[in-house]
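Below you'll find only one chain, the form predicted on its own, shown as structure tokens.
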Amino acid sequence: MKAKLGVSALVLLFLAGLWLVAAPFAVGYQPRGAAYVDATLNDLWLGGSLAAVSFVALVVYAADALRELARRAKHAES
């Protein structure tokens, strides 16, 4: 239970920052073709701070959860 609920989080944390990345040009608060303005600079280094920190922790646990799996079936086998 406690693993759903943490990779949950991790996603939805992923998705958080893949939204701050793409919402000055969804939302349109950023002019096409003008110099980016510092709320957009805001949310491309925070969004992509935020997206690659979660997606570096989920691979972590992917890992770690790969691991497992590999040690039960080695253990299984003897």
Given for the second form:
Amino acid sequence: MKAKLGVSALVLLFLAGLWLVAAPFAVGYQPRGAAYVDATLNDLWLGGSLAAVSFVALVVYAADALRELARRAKHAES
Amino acid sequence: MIRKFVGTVASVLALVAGLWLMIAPFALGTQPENADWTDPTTSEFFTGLVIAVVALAGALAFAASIHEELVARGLVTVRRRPEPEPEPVPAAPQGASSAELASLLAPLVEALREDMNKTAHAGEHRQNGKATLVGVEENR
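The block above covers the form predicted on its own; next, return the form predicted in complex with the partner chain.
Starting with the chain above, the whole complex follows.
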């Protein structure tokens, strides 16, 4: 139950990372065609990193859960 | 176990990122001093706040899950607090104790009175004395 809460938090963090990447253009503080301002650069780097870290954590979690399932199935067969 | 640890590390990193987002407009100087918050400041601050709160909740949840699993495996023992000793019952006030004493002694006094009455009526049949105690008292 607690782990599910953590996984939900990771999903929310992944979505927040995507939002951060889109925020400068969605909110409108990055002018079109102009060089990226400092706030845009900050949001892009941080949002991308956050989304990547959350995604990797989710993949690792799912992979380890699948590996444990496979181990249990193997143990049940033998 | 390892997946929960990875989740904890990712949540802690996200917590740091959220805190940085909250202070970034002021640290990078994109927010002018003594002015209302600009759109980038508002967006970054509240996004960072949400990220920090969610990341903190996730880190705590993963850490609690790890602790739960360690306890289930017997690798960690849960310390139980010693049960507090029962507090001594405070002494009853003096007035209450004398009233209780009187109510406790009332049946005894009644029994003594009945016994004395019986002795007075059957004083002639006393074996060890010539007169009843009441009679002796009256003769004094």
